[in-house]
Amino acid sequence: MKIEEVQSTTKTQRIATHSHVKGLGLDESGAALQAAAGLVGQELAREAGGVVVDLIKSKKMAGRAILLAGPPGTGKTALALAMAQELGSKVPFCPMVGSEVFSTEIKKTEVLMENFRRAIGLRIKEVKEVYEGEVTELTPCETENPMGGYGKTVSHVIIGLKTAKGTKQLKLDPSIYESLQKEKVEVGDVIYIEANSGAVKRQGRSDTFATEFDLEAEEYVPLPKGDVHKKKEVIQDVTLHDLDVANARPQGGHDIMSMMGQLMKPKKTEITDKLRKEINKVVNKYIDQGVAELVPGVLFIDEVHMLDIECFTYLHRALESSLAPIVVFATNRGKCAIRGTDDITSPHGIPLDLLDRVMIIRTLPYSQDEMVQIIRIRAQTEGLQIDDESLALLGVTGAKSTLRYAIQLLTPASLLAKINGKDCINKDDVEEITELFYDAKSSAKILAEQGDKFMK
């Protein structure tokens, strides 16, 4: 008999540009450490980010906007992601790029509104009545089929449930018997049944049976404590966009017309303003009753200068609405024309009336030492061996061209080192790679020198 171990088929996480960012890297007092949580330098910007995170956590920030402004490759997106990491997984974070609004399928404002709604979470607390315990008996009671014939139908199911405190016998609807069969419930399993919906969930086998087999494929769970019939608090996290989509879809049956309706429907449906207002009313009612609580999340709009004047005016309205997330803009433009206008120039390509509303966080270019530190962190994240001499050389390259270019050289250099039969990247590999690839500045220099040979 052969026993093989099966390798897990879960996707291995690929290393993205900001995989190494784990948080803002602040100490208890909120001051930035020089290098922590994957971020290096940018102390002032990180401290400002820390203040914003505290404001969001204390729910005093909703409806405001922040602008991360700085030259390309100074860590604006990294800073936004670090803020998302600090907030934790329970706070919705919705990233988008300015140019996403120019979709052919739906209106610009619709894309913005959809992302606004994605960034607002709703935490719904429900108290459910459940019957929970280990199954001691499971007897379907049959009757003659009312349609005639020889078949019998299940009229009801008698199920016995046992907990540490006591046992109970329940008489269940035949439809619940079907879900019991689907979950493959047997005597000795621990299950819970929701009283109001009749949903059945099998949690595992009771651990009193744990010594049955030498090799087990079963998950054993302890016998539930307390009574069989109890009230359980269930917390669900949904975003407003989820609610919009759930209510926008036509609820079709199995008849031909509804099937056709679903086939003919375009890929994206626009959600009407009326529907959103109705949902807002219901949400506000829930909040007043204390059933739900609003979790204003973060909407991150990168390359905000790509939005046009219509989008900016729409943002005003969206920012002022009662249900608004915290909006973080990022841009690397200086003074430039606002899209959608001919001659109005403005800092960062954002109209002045919107600039008044935002708190601006500046990111500054990195020094050479900081670049070396960042390249070292990236090499560790990608699992590459590199010596100090090469790191220093890459730091010099980064200072001459850009940090992004220096980081891009890491992987090709490691491939080159492997081809040459080395485990560690050394100075020769880096020098050879810099000869093979051009950075933007040296490419521009060649263009300037040999401009007449290129097409105009």
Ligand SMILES: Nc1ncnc2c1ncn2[C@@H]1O[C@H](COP(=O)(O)OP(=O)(O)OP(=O)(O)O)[C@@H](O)[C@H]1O
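Only the largest set of C-alpha atoms that superpose within 1.5 Å between the two forms is called the rigid core. Quick caveat, the model's predicted, so the values are computed rather than measured. Positions refer to the first chain, counted from 1. What changes on going to the form predicted together with this ligand:
- For the motion between the two forms, residue 456 lies in the same rigid part as residue 370.
- Comparing forms between the two forms, one finds the smaller rigid domain rotated against the larger by 45 degrees.
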Given for the second form:
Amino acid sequence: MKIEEVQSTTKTQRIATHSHVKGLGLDESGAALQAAAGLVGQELAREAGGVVVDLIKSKKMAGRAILLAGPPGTGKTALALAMAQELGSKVPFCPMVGSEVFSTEIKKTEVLMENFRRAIGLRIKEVKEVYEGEVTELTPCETENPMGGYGKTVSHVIIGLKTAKGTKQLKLDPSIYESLQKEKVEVGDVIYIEANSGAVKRQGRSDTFATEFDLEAEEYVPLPKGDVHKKKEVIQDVTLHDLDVANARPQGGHDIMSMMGQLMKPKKTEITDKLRKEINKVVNKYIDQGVAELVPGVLFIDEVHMLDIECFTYLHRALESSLAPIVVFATNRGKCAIRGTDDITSPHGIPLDLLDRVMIIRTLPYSQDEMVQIIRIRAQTEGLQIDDESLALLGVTGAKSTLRYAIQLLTPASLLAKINGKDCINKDDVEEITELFYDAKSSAKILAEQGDKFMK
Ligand SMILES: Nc1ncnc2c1ncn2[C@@H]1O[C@H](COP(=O)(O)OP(=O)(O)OP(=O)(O)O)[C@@H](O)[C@H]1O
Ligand SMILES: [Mg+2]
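Return the form predicted together with this ligand of this protein as a structure block, the form predicted alone having already been given.
Zooming out: every chain and molecule, the one shown earlier first.
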């Protein structure tokens, strides 16, 4: 099994509408603060989320399922993402939407299986020979291109590494320079370079560079102790899916012929059940030997009512397996038919036997004040200025239709304000914009009144 070259396949998330959510906003005792970490109200659900996070961290939750249930726009997705933030980057969190399973190319269960394995982490410990320290200098040395031509190439890199004990200057291969660039290493970062593979890992910024006003989410690490050149226990976090992909990729070198050979082949070779079984076997062996540790993460399935009976059955079985993550579902449906059945209705569109094993967290509608608070936070994150009167007005709109609709009005209102030559959104802009657009409810009302004018 290849471990050295395993690359992360973490999905990039579409969290633009939730970018203000930084965590669950709980105090030390686990009680929710009214407004903290970008979240407002919904205290009970947030506290429940905190309990789940604690259970996951203490590894008592694997193979269980949680359901976030509540009306649209009550913060289910936001809550799930807040839980992901609380879990930190070391615990895998894989978000997906129920409808993702429907594709003409891939089997539904295959999509589910892939996401299951994205949510199971493996922490591999290895003792490696490394060079570690704070970067004090980083100079690429150029020479004439040996292949001729006028260009110059990097012949080697001089890098200075400092630890509490001393400083060492290394002369490194140009290929390491590429890895250094990929990791965006700068002077003042703490890094280590693996002696065998030349792999570079940036651990964070040295804490001598920490400033009070740093807004960026930078991780500060202390100056390493001991020698620059040493044996170090290196910890690598991968997911089972990372391993699947790394082992399924067509093998080949970096010379031109094998590069060409890969062009015509499909990028993604099949990850077969057989391959997965093999990997599970190796993983289990590593776990038994104490080389690796299993880190069950979270699989978040939003809009779970979009799954059909086949998927539910599969999920039920997958939850029983020994390598299972915690599954968090979310839905805004009440009693409805289960997809893929003729007429079996069930609460939330989830079969009763599966529903029986989930713990349900309810999200409740927001009060008008809470909506105003949330809209204000959103305006701040989007960098929009808005006066109190307009905020109150949007709060009313939110209470009448939905929170999401009120939030969506922010950007058009700010555009309108700009057109009218203002920096700050005021009451007139909001009024004008609510006249221009309809929310779902008023549109439905118009349809009901003038239904005969529309095509059937
Ligand atoms: N308690 C909260 N604090 C701050 N922002 C919130 C809160 N609840 C929801 N929001 C924001 O309101 C918007 C709508 O919430 P969200 O998308 O989480 O609703 P949902 O329950 O997932 O709705 P749906 O059922 O339609 O998927 C998002 O931009 C979200 O970030
Ligand atoms: Mg949602």
